[in-house]
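A single chain, nothing else alongside it, follows as structure tokens in the form predicted alone.
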Amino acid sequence: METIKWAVNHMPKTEDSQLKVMALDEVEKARAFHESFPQYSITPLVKLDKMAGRLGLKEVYVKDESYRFGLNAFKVLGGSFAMARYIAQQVGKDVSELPYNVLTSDELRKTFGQATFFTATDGNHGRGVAWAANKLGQKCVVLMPKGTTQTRLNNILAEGAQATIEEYNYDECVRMANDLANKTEHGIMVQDTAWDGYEEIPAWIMQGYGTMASEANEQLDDFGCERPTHVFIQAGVGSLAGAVQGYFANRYPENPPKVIVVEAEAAACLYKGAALGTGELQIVDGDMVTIMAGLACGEPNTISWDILKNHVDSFVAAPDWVAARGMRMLAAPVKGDSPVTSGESGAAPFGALSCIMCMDEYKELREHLGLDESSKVLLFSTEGDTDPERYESIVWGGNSR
């Protein structure tokens, strides 16, 4: 069985200029925007008391994003806020002046007109962008990498977007979508990865993800948890990880929680960068075959990478069986705890946590992280059963492929 790999962060620090992207006032603005949607409700934070005891931890909390806007995943938070900020910029207003009822109004349609939002996705991000475009009366084109399931394609088509599965990997689909946007009148790329020259929209997407971290922090307070001691967060390009790390670094500057980033081993570009130790970006290419479709991204977001290398404690590369283990444990937790329907990418951090706590081969990492009966761990289940057949094959059928 393949083992978990990890790298403690010894990369040289930078000026930390990107941390301001996740400033608390920027996150508050994003959250106010999301709260203006009639579909908005705060997603559950599930406290797993019995599981915490079984794992040898004080408290374990899982933020369940399967309830987000009825879309079964958190990604819509980023795409919708970035689209709103882009429209606000084009009409010369602050995004705080464009809540949902204004963005969907005939008056704004006359002022702004109609744009075509392009994106590449394994499923959740594209579905969120397509949903937001549909609600806001905009057009949307989505390119999906090879290996994408028909279910995920159908979910995007159902939102009225133009969508296709290509014979290329995720990173190549990003380049293709960007080329199409550049060639289309009123075409705009809405992607949750940044590269040199494309950083404004990815920063807005990260701010949108901040809503989830902000909610979780408030919910921890409601449980009487002043702050988490550890945060496990998954990464593909690293946008979500950078957003969560950035939020907590800004929220608790004097005493931040330890953040552990978990990637799919087949696409562990951030882990490889941390293992190299120089701080230089590392890229993974090829097919990146993994059940964690949402994490199958080989080229890091440049904004996030700067935040992560300044603040993250450790980077973990997880084989597929780790995510499958996490899915099963959350679906059938210790008696007395509430189950969480967590998809392949959503359950990877919990799977990694359970292995670190329960397996002797990861004792060194457990001790380095200081995970023990005093630890209060926060995790984010970023998706539910976005592909129900695959979910059942793993949780019921025992597959890990």
Ligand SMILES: Cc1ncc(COP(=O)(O)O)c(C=O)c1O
Given for the second form:
Amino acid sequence: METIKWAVNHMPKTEDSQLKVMALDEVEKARAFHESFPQYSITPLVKLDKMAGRLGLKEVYVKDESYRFGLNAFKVLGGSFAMARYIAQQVGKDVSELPYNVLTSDELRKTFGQATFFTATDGNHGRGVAWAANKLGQKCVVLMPKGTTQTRLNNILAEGAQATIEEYNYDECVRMANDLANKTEHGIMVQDTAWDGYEEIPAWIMQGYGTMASEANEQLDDFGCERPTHVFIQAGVGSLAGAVQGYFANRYPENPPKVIVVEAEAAACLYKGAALGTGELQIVDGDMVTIMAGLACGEPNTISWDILKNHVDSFVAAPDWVAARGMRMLAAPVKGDSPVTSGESGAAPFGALSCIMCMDEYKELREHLGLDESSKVLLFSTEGDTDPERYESIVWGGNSR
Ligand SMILES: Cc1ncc(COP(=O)(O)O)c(C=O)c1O
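Shown: the form predicted alone; wanted: the form predicted together with the ligand:
Zooming out: every chain and molecule, the one shown earlier first.
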């Protein structure tokens, strides 16, 4: 069995100029925006008491994003907020003046006009963008990488978007969608990753993800947990990880939780950068075959990379069996705990945590992280069964794919 790899972060620090992207007042704006949606409700934070005991931890909390707006994943938080901020900018307003009912009004549509939003996606981000475009009465074009399942494509088509599965990987689809956006009149690229020269929209997307971290932090408080000691967060391009890390670094500047980034081994670009140690951004290319579809991205978000370099404790590269184990453990936790329906990309961090706590070969990492009976660990199950057939094959069928 392939083992989990990890790299402790020894990269040189930078000026940390991107941390302000996740300033708490920006995140509060995003949260107020999301709360204005009729579909909004806070997603559950599930406390796994018995599991915590079994793993040798004090507390374990899992934020269940399968309940987000009926879309089965957290991703819509980013695309919707970025689209709102873009529209606000175009019509000369602040996003706080454009809650859902104003944003979807005929009046605003007339002022803003007809646009086409472009994006590339493994599934969840594109579904969120298509959903938001549909609500706003705007057009949407979505490119999906090869290997994408028909179910994921159908979910996006159902939102009225034009969507296709291409013969290219995720990062290549991003470039293609960007070219199309540039060639289209009033075409706007809404991508959940940043590169040199494309930073504004991805920064807004990250702020949108901040809603999830802000909710979790408040829910921890309701449980009487003042602050998590450890946060495990999964990464594809790292926008989510940068958002979550950024939020907690801003929220607890004096005593931030230790953040551990978990990637799919086949696409572990952030881990690769940390293992190299110079701070230079590293790329993984090729087909990046993994069950963790949402994490199969090989080119890091440049804004996030800066935040992660300055704050993350360790980077973990997890083989597929780790995600499959996490899915099963969350579906059937210790008696007395509530189950969580967690998909491949959603369960990878929990799978990694369980291995670190239970397997001798990861004792060194466990000790390095200081994970013990006093630890309060927060994890995000970022998707439910977004690929239902594969979910059943893994959780019911006992397969690893
Ligand atoms: C369910 C899920 N979790 C996590 C991620 C990772 O987010 P990021 O690409 O910002 O690192 C994705 C990305 O698509 C996803 O779909």
